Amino acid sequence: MKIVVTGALGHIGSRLIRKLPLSFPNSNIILIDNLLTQRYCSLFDLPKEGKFAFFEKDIVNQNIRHLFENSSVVIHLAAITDATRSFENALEFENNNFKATKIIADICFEKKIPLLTLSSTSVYGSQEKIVDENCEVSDLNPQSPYAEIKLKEENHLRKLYEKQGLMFSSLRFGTIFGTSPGMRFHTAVNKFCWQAVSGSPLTVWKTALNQKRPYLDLDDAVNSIVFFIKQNIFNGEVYNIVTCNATVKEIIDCIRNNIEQLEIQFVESKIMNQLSYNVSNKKIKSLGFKFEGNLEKGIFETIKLIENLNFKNKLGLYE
C-alpha cells in the first residue's frame, strides 16, 4: 500500500504520520511538505515500522505528479490554516489553499486515486440551531476568507465527483486541540494553554465567552482519517468530525482546574464576533466511528507538555 500525505509535517500531519505505519503495516508513506513553517522537528523520531520518503515540495509551484504513481490513497492536509490572518491575506489563502486542492484533486482523478481532504466546521458560520451536513449551501455562513475558501474547495470537489467520478470524502474538522510534534498555538485551546502556563493573560474575545463552538481532539482527528481509509469511504460526501461543542468559558474552566491563577484580558477580533454554532457529529457516528477524545484530558496533556519547558525561571534571571 502506498499512502501520500500532503502537509505532512503540520499539527495534524505530524501525528498522523506516526499513526499510519501502525494502522497500515508495510505501507510506503510519501510525505510532502513545503517546510514553509520550518517544522523539521516533525521528521524526528519517526516510527521504525514506517517506510517513509520525504519530499520538500510546493504543491502549487512545483511538479509533484510523479510522486503519486501507484498510490492507494491521498490524504490532503496542506493548507494555510490561520483563519484570523486570512482577513488581511485573502488572496494568499486563495492562491495557496484552493489552488493546491484543485491540483491534488486533478491528480487523483487522473490517476484514479481515492482522496481524503480536510474542510472545516467554520463553513457553517453563524447558526441559531444545531447544524449538520444536510444544511443547505444557501444556509452556510462562513465568517472568514479561510472558511469561504474551504467551502469553495468542497464545491469544486463535489462537481468533479458528480461529473467525472472523483473518489473523495471531505472531513469538516472542528478546531483542533491536543499535542503533536508539529503542533501550533494559534487556535483557541492550545493558545490559552500556552498563555496560562507562561503566566500571560488569556486573550478572550469580548463576544466569545459564552459562545459555543465545535472542537476536535487530535486523536479523534487522526483516527477518523484511518477509519475512512479502512472503511473505503470515498462517496463524494462531507462529514463533520467533532469531539464536542464547548464554550470559551468551559475551556477556561478546564484550564483553571490545572492552573488556578488565571488572568483574563478581553480583546477585539473580527473572526470571533459571531453567534454560537453547535455542530452535530451523528453522521460519522452512524457509520460506526467512536469519538474517544476528551477536552479536559487534552487540556491537561497540553499544559503538562508546555510546563516541561520550565517557563518559571526559579532564579529570576529573566525578570
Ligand SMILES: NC(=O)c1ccc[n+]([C@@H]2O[C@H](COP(=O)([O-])OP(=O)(O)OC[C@H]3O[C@@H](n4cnc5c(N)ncnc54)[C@H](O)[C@@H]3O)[C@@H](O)[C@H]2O)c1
Second form
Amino acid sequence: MKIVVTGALGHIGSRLIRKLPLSFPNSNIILIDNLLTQRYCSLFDLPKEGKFAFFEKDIVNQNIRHLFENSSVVIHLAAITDATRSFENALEFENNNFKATKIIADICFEKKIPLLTLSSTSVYGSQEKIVDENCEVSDLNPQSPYAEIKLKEENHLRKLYEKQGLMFSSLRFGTIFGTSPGMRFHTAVNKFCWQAVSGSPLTVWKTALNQKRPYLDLDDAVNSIVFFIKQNIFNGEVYNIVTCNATVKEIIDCIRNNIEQLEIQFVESKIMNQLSYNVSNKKIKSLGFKFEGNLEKGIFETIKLIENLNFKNKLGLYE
Ligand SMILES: NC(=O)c1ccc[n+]([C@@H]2O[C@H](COP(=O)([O-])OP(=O)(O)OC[C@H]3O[C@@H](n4cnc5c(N)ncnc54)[C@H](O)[C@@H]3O)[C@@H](O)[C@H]2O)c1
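Compare with the form predicted alone: the form predicted together with this ligand:
Full assembly next; the chain just shown is listed first.
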C-alpha cells in the first residue's frame, strides 16, 4: 500500500506518520511538506519499521503529480492554519489553502485515488444549539477567513463528488489538544499549558470563559484517519471529529489540577464572537468509531512534556 500525506510535518501529521506504519505495516509512506513552518524536527527519529520518503515540495507552486502514482490513499493536511492571522491575510490563505486542496482533489480524481481532507468545526461558527452535519447551510456561520475557506473547500469537493465521482470524505476536526513531535502552541489548550508551566498569565479572550467549543484529542484525531481508511469510507460526506465540547473554564480547571497557582488575563481577539458552539460527534460514532481521549489526560501529558524542558522555576525561563 502507498499512502501520501501532505502537510506531513505539521502538528497532526507528525503524530499521524508515526502511527501509519503500525496501522498499515509495510506501506510506503510519502511525506510532502514545503517546510513553511520549519518543522524539520518532525522528521527526526521516525520509526524504523516505516518505509518513508520525504519530499520538500510546495503543492501550489511545484509539480507533485508524479509522487501520487499508484497510491492507495491521500491524506491532505497541508494548510496555513493560524486562524487569527487569516483576518489580515485572507488572500494568502485562499491562495495557499483553497488552491492546494483544489490541486490535490484534481490529482486524486485523475488518478482515481481516495482522498481524506481536513476541514474544521470552525465552519459552524456561533450556534445556539448542539449542531451536527445535517444542519442547514444557512446555519453554517464561519467567523474567520480561515473557516470560510474550509467551507469553500468542502463545497468544491462535494461538487467534484456529485459531478465526477471524486472519492473523498472531509473530516471537520475540533481544536486539537495533545502532544506531537511537530507540536504547535497557538491553539487554546496547548497555549494555556505553556503559559501555566512558564508562570505567565493565561491569556483568555474576553467573553470566552463560559462558552463551549469543540476539542479533539490528537490520538482520537489520528485514530479517526486510520478508521476512515480501514473502513474505506469515501462517500463524499463530512464528519465531525470531536472528543468533547468544553468551556475555557473547564480547561483551566483541568490545568489547575496540575498547577495550582494560575493567573488569568483577559484579552481582546478578532475571532472572539465565534466561541460558543457545541458540536455533535454522533455521526462518526454511529459508524462504530470510539473516542478514547479526554482533556484531563491530554493536559497532563502536555504539562509533563513542557516540564521536562526543565524550566528552572514557575516564574519564567532560566534567570
Ligand atoms: N490543529 C488543529 O487544531 C486543527 C483543527 C481543525 C482542523 N485542522 C486542519 O488539519 C490540517 C493539519 O493541521 P495541523 O494542525 O497539523 O497544521 P500545521 O500548521 O501544524 O501543519 C500544516 C503543515 O502544512 C504545510 N504546508 C502548508 N502549506 C503547504 C503547501 N502549499 N505545500 C506543502 N505543505 C504545506 C506546513 O509546512 C505545515 O507543516 C489543516 O488542514 C488544518 O486546517 C487543524
